[in-house]
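Next up: just one chain, as C-alpha cells, the form predicted alone.
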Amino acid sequence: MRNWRWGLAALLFSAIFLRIHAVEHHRTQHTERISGSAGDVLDDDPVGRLKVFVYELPSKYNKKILQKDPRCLSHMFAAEIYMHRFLLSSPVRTLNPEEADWFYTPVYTTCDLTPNGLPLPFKSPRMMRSAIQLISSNWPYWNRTEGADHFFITPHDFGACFHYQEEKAIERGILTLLQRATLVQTFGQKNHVCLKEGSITVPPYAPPQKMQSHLIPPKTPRSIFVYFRGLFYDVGNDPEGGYYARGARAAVWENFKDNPLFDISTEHPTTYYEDMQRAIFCLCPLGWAPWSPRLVEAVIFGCIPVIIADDIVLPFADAIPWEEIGVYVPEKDVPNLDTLLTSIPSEVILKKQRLLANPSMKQAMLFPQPAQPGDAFHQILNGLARKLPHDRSIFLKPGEKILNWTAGPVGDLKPW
C-alpha cells in the first residue's frame, strides 16, 4: 500500500513539474515586475531623507568584543555588526547631532558566543542599560526624549526581551530602557510582547559572498517539490516535544518522512545551497523562534518559501510582497501540506518564481560589504524615514521623567 502511495505521489510531481516546464518554454520573461507600492517602496532611496548621528562609544561595547570572537560576523545575529560599520561611511550619517533626525547607538549584543558559536544573551540586558547610561550621561539627546528619536538593532531571538526560550522571554519583557525607542530586529510576530509597535523587522544575516559562491545555472530544472533540511526534534532544550516549534517540526517529519514528494532530513549537506536552487518549494518553519535564515536563503535562490509560522510579522512587511511570493501555511494545517502545496495552479507557481528572480527582491535581504542600492542597510533606513517628521509629543518637558531606571530583574541592575 505504502509503494503504491508513492508511485501515486510520484506521478503526481511528474506531471506538475511537465506543466510548469511546458507553460515556462513558452515565455520569455523570467522576472516580474513588483507590482503597485511594495515596488516603489523597495526602491526608495533614503539618501536626503533623514540624518543620522551614530555615537562613539568606547570600543569595549563593540569592537573589542568583535576581537575577542570574529566569529560574530558570520552569525545570523551579525546585522548589528554590519549596520555600524555601514552607518560609519553612509552619506545619511551626520557628525553634528543637533540637525540628526535619529540617534544610533552601536552595542554588539550578539557577540558573546558558546563553544558552539551560539549566543548568549544573558549579559546583553546590562550592556545595553550601561550604554545607554553612558550615552545619557555624556550627551543631552537621550534625556530630551528618553530614546524616543533613538534606535538600537536588537537581532535576539526574541528581540529586546533577551532570551532566547519564548517563556523567559515573555516574563522578562523588552527591557524597560528601551521602551521608547525604535527597535530594529528579526524577532516579529503580531500581538507579542517583545514585539513594540514602531518596530522594524529586518531579515537574519546570511553571508552574501558564501552564497554568491554556491548560485548554480539558473536554468538548471527545480527538480525537488519540498526541501527542509534542520531540526525536527530538540531533545536536549525539550525532551518532551511539543514545544520546540509548537509541534510543527515534528508534524512535518511525522506526516512526510517517507512522502517522496518531500525531500526533508536533519543532515546538512555541503550541497545544501544548490539543492534549494534545485526546489520548487523550501520549508521555512519556525523554531524556537518564528524566524530563520531559511527565509532570505529561499529568497535568494528563487524557492518559493513555505512559510509555517502563525502571526509571523515577516521582514520589511511593508515593502516586500510576501504574500505574492510566499506560502503561508497554518500551523494547525502542517498534516495537510502535501495537499495544500500539490493543489496550487501551475500559473501561480510560475508567477512567484518570476517575483523572486527580480534582483530587487533578493537585494533587500541581504546585508552586503560594500553596501548596495536597495540592500537591506538601505531598507532599514527607509522605514526611518517613512517614520518622519517625529511628533513633538516625545519631547519631554523639564524635569519629566517617564521610563523607570529600577524596573527589571534584579540581575539586569548589576554593573556591566
The other form holds:
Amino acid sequence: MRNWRWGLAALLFSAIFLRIHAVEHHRTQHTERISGSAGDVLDDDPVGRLKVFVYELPSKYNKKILQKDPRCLSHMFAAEIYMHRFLLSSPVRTLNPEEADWFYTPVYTTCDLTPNGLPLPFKSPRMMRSAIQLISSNWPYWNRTEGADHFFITPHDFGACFHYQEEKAIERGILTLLQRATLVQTFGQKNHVCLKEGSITVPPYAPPQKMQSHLIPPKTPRSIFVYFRGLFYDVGNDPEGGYYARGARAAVWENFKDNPLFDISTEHPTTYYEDMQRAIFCLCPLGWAPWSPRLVEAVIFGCIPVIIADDIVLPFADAIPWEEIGVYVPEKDVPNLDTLLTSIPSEVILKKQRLLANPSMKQAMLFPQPAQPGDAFHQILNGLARKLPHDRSIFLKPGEKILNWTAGPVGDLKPW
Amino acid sequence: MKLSALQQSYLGRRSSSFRGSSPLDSSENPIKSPATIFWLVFHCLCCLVSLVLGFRFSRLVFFLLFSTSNTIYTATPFRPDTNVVADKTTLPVLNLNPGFETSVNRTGLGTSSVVVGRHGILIRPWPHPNPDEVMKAHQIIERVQREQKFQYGIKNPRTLIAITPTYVRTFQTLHFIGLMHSLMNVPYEVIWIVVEAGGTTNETSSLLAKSGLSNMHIGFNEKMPTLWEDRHKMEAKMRIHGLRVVKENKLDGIVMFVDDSNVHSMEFFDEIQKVKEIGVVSVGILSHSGNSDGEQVSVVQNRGEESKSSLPIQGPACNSSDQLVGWHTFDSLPYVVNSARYIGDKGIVLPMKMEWAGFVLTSRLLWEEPENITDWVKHLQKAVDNGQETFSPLSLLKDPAVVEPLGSCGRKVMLWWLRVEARADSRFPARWIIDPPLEVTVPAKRTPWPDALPELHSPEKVATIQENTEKRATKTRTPRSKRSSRSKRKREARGNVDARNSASRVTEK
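Please give the corresponding structure for the form predicted together with its partner chain, as opposed to the form predicted alone shown earlier.
Full complex below, order starting with the chain above.
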C-alpha cells in the first residue's frame, strides 16, 4: 500500500518535471506565438467569414489614373491599388450585393503625383466625393446606411483628412462623407482628428521582393546596437528645427551623434537592408507624420523597432501586441535613449527577437503579389470580419439623413 | 514623413508656404491688424539682417533671450485654450528654440497631449556616451550573438585537436603568434598538440604559455633539415607522431593539421565540425611571387574542364551532384625554375602535391576498437602505428573515396597555405627579448628627414645639438670634432654631400 503511494508520488513528480522540461524547451525555440488584444488572430482565415462587394466604377477613378502614372504601383501608398486587385480575385468577393457584408469603392485618391513622386492631395476630396455621389446614385446600398457598411482605403499621410501638413489636415478634419464609413489607413494617432473610431491601421506598402532579395544568412552576428538612416533636420521646410518630427529626430542627432553605439546618419547606403539585419535596435521616429515604412523594414529584418512617436497607433494594433515586440520611447525621453535601451534586460530583448522571428508577424506586414495567407490583405479582411455583424442601428429609416453633403471647404464641392 | 517634407518644398515653390504666415497670424483672421503689420515689418527686418550676416540668427536670438542653462524648463505650448498638462521635464535640459508654439489644435475628441507646432529640441546637459552604458550595451550585444550562435550555429560542437609541427627559427614567433590568436578566437574547445623538431625549447614554451589554450608540447628528437623537400618530409613525420599522441591519450574530437605559417579563416573551424569521419577542404596556395600570372590547376582525373584561377587551389573535385570524383593538386611545373631549395632561399616555396592542412579527421578513428571499425580505418590505424614513410595524407587511406568534401564541395576556400622564412643567415635574440637593453646607439649615415633635428637618445648627442644650432647660424665649413662633423654630414644631406663627406672624412682621420 505504501509502495503504491510512493509510486504515485514519484509518477506525479516525474510528470511535473517533464512538463517543466517541456516548457523550457518551448522557451528556447526560435519563435513565439503572437496574440494581441483580439486574441491569436494573425493566422485567421477570413474566407467564409465575410463577403465583400466591389463597386464597378468607371475607369477614370482607377485604371486611367494608374495609366497616367505607373509610379503609383511602387510608392508607399500603393496599398490602395493592390488591395483593389486582391479583392477582385479573392474568394471573399461576391457579385451579389444583397448578401455582401462590406462594400468596397475602388478609387485611387493617392495617385496624383508630383514630378518627384509625391502625391498631391488637393484633388482627392473632390475625387472621393464624386465617387460617393456615383455610388449613391447608381446603387441603393450607400443610402440605406449612409456608408456605415462601406470601407475605403485612404493611405495618405493623414488618412482621410487629405492633406500632408498636419495643421491643415486637422483643420479640414475627416471628409464629411466618410464620417460613417470604415477607413483603412496608414495614419494612426490617439485622440487625433484624423483617426476615426473603428479605423483599421495598416502598414505602408514596402516592396516585398526587393526586401527578400536583400536577406543575409541569419547566423550573421548582430553587431550594431542602434541603427538609423534618414533625415534629422528638414532643412528645406524647417531650417531652424523643432517643427519637423516635433524636434525628436533633431534631439536624437544632438544627443547621440558621437556615441559609438548609435550608427545614425543621413546617408543612403546601398547596404541599408543588410545593415538592418546586423542591428539589434532600429529607430523608427516620427517625421512629418508619425508612421513610417521603417517599421515594416525593421519587422522584416528582425531588428527591434524603437518607436519614437507619442500616441501613435501601430498597424493592426488589435492583432499584434506591439508593446511586447517593439520599444516605445516617449519623445520627452529621447535624450535618455541610451540609458533606456541599455537598461532593457537581455531576456526581454531575446523574447522580442523571437516574436519578430515569427513568420506570421513578418507576413502580416507585407503586401505580396500574389496574395499569401496571413499577409496584410488578409489581416485587413480579418479586421473587417471582426467588426461584424453590423449593428442594426446603422441602417437608416427611409427618409432619414445624417450626413451633410454640403459641409466642408468650398473647394471640395466642385465636381471632379 | 520625409516625402511630405519634399512635398512641402514643392509647394513652397508654387504657392505661399506655411512659413510665410507669421506666428500670430492665423488663417481665420485675414484682417490686417497693427500686430500683423508689425510682425511683417519685423520679419522683413530680420530677413535683411540675416542677409547681411549670412546666416539665420533667429535660433541664436531665441537661445540668448529665452534659455537659461541648469533650470527646469517646461515644454508647454503657448496657447491658453487647451487644458494640456504642463510637460515638466525632470532633468535640467537645455532647450534650443524654446516653445514658440503656434498651432491650432482642435481635437474635439478628448484632450491630446501631443501638440502640433514648434517644439524644443531636448538636449541633455552632457550629451556624450556613458561608459557604464557602453559596457552594458556590449554585454547585450554579446548575449544576442550568443543566442544567434546557439540557434543558427553548430549544435553540440566537438573539441578541435590541432596538430602543429614547428621548430625554432627567426619567423617562428611571427607565425606562431598568428596561429595562436586564430586558435584563441575559435569558439569551441581546442587542444593544441605542438610537435617541436629538435626537442622542446623555452622559446616555444613561452609562446604557448601566453595562449591560455590546453596544449601538449611534444619534442621530436631530430633537427629540422635545411632543404625544403626534407622539411616537408620531416613535418609529415612529426604530424604522424602527433596522431600517435592522440591515439595514446584517446583524445576525442576532430583532428586538424594547422601549420604555424598557414592562414585560417574562422569559417574553417565552423565548417570542419560537419565532418563525420575524414573530410577535406580546399586550400589556397599562396606561393606566388609578385610577378607571376594566373596558373592552371591540374586535375588528377580528367574532368574535361580546367579552371583558370589566379590562386592555385588544392582540394577535392566534385561532379555536379556534389560527390567526390577527384582531386585538384598543385602543379609545380610552372614554378620549378624559381623555386626555393633550402630554407631561407630567395624564391618561392612550393607545396607538395597534396598538403596535409586541408585534411581533417575524427580522432575516434585512431583509437577505436578493432572490432567495430571498417577496413580502411584499420589501414589508417596501422599506417599511423608503423610510422612508415607516409608523406601524403592520401597514402594513409586505402581508398580515397571515403573522404568527405567540405566547404560546399571545395568551392569555398577557407584556409591558405604559405611558407615564408627569413634569410638563411638571419639571427634573432632569444625569445625576442633584448637583455640587457641597448645603451649605445649609432646614428645612421643619413636621416630621411634632412631638416629635422636628429633623434638623439644617448647623452653624447645632447652636446652636439647646441653645436649644430650654432653651426646653422654661421654656416662655416670649419672642421670641428669628429662627432659634430658626423652630425653635420647627417644634417646637410641635400647637395654637396659628397664634398662635405670628403671634408669630414679628412677630419675623421
